[in-house]
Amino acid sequence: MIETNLDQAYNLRQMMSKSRNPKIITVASGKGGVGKSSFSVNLALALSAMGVHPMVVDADFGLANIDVMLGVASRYNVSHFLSGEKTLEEIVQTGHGGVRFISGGSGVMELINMDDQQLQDVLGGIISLENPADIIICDAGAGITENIVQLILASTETVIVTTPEPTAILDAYALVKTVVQRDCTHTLDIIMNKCDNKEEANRVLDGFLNIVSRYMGKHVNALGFVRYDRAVEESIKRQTPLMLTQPEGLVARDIKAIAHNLLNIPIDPASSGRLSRFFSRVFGRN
């Protein structure tokens, strides 16, 4: 079973490697409750602000919510693409800040039961994209099951999603032995969400990746922190992110460094006119 899943994991990532494929991120973490989604559609808006175009792959199969954060009120999901209903093309919604995005389905049971195929049809479905985006993020469930696990592998690098709680960074380390066992080449990064300060984060996460590289001779990339700021929740049950509502606050500069750190470009931020222009160029915008 492991070799067949590995198998099309591989295939997958084959099919990414062809000219037009974008680069396809999994968000994933240890355990719910640490700020995956929220992240993930904040970093998608702070990439399109910088002139990245991206797409945000509700992966949370059966139990979406990307949807309701980016203010839309979904018709059309993945199991209307597995149904044959739809295209996957024909369910790409817009949500804030025109970011596109894909529903993983509320409440829909076999969705939550997907097998290996099913997950390889939708996988391939988004890479096959007429207009996939220049970057995928694909929000996945919170835990280790095989289905997170193979979206993990087929993704170009999956960024694993924490915070400094000990429960949660013991969930953290698990996801990434798991993937390690699997694959030890794949890219992993972390970032440490709702911490107090800088402090605490940059010291929770030298130790997370000391533990890391000791035990499973593993380098795993630190992109960086967000600290904690309750208008994150607020802006959730206002169904408006906080790049939005508050695009100069602490939260927002953090993602914003993220987001740099994560396509390797210098934080300037008097370059933002030049980052949009050169995205552009790169990827064929007008």
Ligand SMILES: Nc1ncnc2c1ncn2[C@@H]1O[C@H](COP(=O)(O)OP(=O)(O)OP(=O)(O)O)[C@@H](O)[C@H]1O
The other form holds:
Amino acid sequence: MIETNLDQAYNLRQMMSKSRNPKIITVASGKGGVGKSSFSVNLALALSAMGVHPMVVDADFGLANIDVMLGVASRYNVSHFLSGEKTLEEIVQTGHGGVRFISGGSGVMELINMDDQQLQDVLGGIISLENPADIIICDAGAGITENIVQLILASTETVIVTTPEPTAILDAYALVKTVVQRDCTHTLDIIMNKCDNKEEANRVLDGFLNIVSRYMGKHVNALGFVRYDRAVEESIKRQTPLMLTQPEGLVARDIKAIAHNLLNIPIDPASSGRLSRFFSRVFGRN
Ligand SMILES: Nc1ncnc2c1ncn2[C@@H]1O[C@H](COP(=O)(O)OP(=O)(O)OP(=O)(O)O)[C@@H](O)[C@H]1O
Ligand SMILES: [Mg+2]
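Given the form predicted alone above, produce the structure of the same protein in the form predicted together with this ligand.
All chains and molecules follow, beginning with the one already shown.
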């Protein structure tokens, strides 16, 4: 069983490395409710503003909510692709801010119980999309299920979202351990969400990174932190991402800094026009 799953992850990675396909970033956590979906949507908008073309895949299959966060009543989701009614290209929708996304379907039992083959079909399909995006952000569900681990192992890198709560930290640690046991070379990043301030974020992040390094010999990249702000909840109620309603607010600034760190570029607001032109060249657009 494990060998079959490892083979699948290997096949998917092979498909990715052979193609000129985009970077696939999975956002995962272990613990639920830490802010993966809000982060995924706002990260996509931050990348868009930098001239990068993102696509969000709601990989919380069967319990998806990215469409609601982007103000769209979804017509199609992954189940229409699996049933053969639609191609993956045909189920791509556009939400607020022009963010393109694929809905993972809500309340669809067969998606909640997706088997290995179906998961591989979906991931393989995403990887092979014609000109989909520069960066595909896969918003995973909570927990450390085999499907989530498969998604992580098939991705280019994984951003683990946690909060300073010990329960969230423990689950993040368990997720890192699971991934490292399966593929110790997989690139792992971490962000600390819902922090009171920078000092708290850095203290908890440093502690986490030290323990992971000492007990697993694994380096996890700290991409940054996002402060707690009730405006995030308000933006979900209004079905319009915070990056659009409060683009200069604290949370938006924190997420923009993370987007820069993810692409490994320094933050310089004055350079946004240059950045946009730079990414157009890097990703081969006019
Ligand atoms: N930085 C933040 N400040 C305040 N509240 C936040 C922040 N980030 C997320 N939240 C709130 O936390 C709750 C959970 O957010 P979200 O749905 O994004 O988490 P999730 O990890 O995707 O959850 P699930 O595991 O159920 O998929 C929401 O009510 C959201 O408004
Ligand atoms: Mg979610």
